[in-house]
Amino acid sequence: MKAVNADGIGLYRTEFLFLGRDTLPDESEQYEAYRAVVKSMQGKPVTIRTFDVGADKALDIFAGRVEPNPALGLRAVRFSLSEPQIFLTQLRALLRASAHGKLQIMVPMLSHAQEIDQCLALIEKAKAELREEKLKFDERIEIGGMIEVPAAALALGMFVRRLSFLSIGTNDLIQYTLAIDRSDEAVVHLYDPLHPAVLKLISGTIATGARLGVPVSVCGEMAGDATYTLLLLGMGLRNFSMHPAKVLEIKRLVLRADIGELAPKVQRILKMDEQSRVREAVERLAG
């Protein structure tokens, strides 16, 4: 991240600490991992996502659990809330690591207000425990949520009233909006980031965040694909999170872009309802 002069880490995936092992990482192991990444950024913000397990990332210790449709089952925040002690351990480790730099906590796959409230209650419980034990953490730590399902994008009010920032996970948002498993070769050709419905959900989320003063980023593959950079800029996106290898290319496009010219063009694109016309118009943005 330092080599490409990124402004921070927009998405640190914690599930990799949990996968492929017979035992779960304890609080100390997690704390050391989170602290190391926060300190390495020397004051730049680090957004750490609580573990997104389930579906194609099942934990070995729960391998016996069978789900008829894992992508729509017990994954991400749903799994976390079903295992509150495991979740609380992670939250304690994250909070402790926040004493060493600018750490933000982000919760994946939220879709219901009660999920947000339960997460915030567990965070407050973790804070109370750490205060009692006289362990330091950032009292003003910011909590955010991921917009990954259409229900979240269409009901943003409950998010912006409760959370400090939002991040659009375009990979899952596209998958769930179009009812397409992008790992299924039989239907993957139908996975299309430029589907008008997808663009409306993304642009609506960005616009709502801007109107209400809640920062919105994009952390799915669209953020690191130069094909979509000008489109996202024209929608009003100002925070891009991507693989470090993509940063310089996208940064060059952003610096050269004329937002004043882009915005009206993109607004016209958002009114289109034919994918072929949308794709042609997006290609013309770069011309």
The other form holds:
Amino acid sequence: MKAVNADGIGLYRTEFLFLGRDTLPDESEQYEAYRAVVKSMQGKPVTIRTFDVGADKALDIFAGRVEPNPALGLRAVRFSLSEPQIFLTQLRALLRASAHGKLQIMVPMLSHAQEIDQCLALIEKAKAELREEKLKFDERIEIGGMIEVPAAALALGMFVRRLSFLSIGTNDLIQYTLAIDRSDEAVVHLYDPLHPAVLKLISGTIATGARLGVPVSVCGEMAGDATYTLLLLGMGLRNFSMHPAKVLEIKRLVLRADIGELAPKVQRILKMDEQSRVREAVERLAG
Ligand code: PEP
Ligand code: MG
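Which structure goes with the form predicted in complex with ligand PEP, now that we have seen the form predicted alone?
First the chain shown before, then all remaining chains and molecules of the complex.
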């Protein structure tokens, strides 16, 4: 991260702590892991996502459960809220780590207002416990949510009212918008980030965030793919989160871009409803 001079960490996936083992990480193991990453960033923001398990990332201890349609089943925040004690343990660990730098908590796969409210209530409960136990945390910690379900992108108001920042997870947003299982080889050729419906959801989220003053980033693979950099810039995106190996390439493109010229071109692209025309126009953005 330091080598590429990133402004922070936009997506720290915590699932890796939970997967491939037959016991769950306790609060102190999680606290140590989160504290280490926050400290290593020396005051730069670190956005840590609460565990996104389920579907293709099934926890070993829950592996016996058969789901008819795992991608639409008990994954991410749905799983977390169905296991409040496991979730609370993670939230306590995250809050305690927030005493050591700038940590933000991000919740994956939200689509309902009551899910956000339940998460916020659990965070308040964790805070109250820590105060009682005289354990330190950042009282002003920011809580954000991922926009990766079309319903979320289309009903942003409920997110904006409740959360401090949003991050678009394009990997899942494309999967759920196009009804294409992102892990199924047989349909992978239909998985298209440039589908007009996908672009409408992404650009609408960025524009609404800008209008209402809520920071929006993109943390799916699209943000680190040079094919889409100018398109996203022209939509108004200013926060790109990607694998560290991609940062230099994308930064170079951003620094060279003329945003004043890009914005009207991208507005024209957003009116197109044929994928082939969109693709050609996006290629032309690169000059
Ligand atoms: C996404 O869906 O774009 C995302 C960043 O989350 P993940 O790939 O971990 O599902
Ligand atoms: Mg996702």
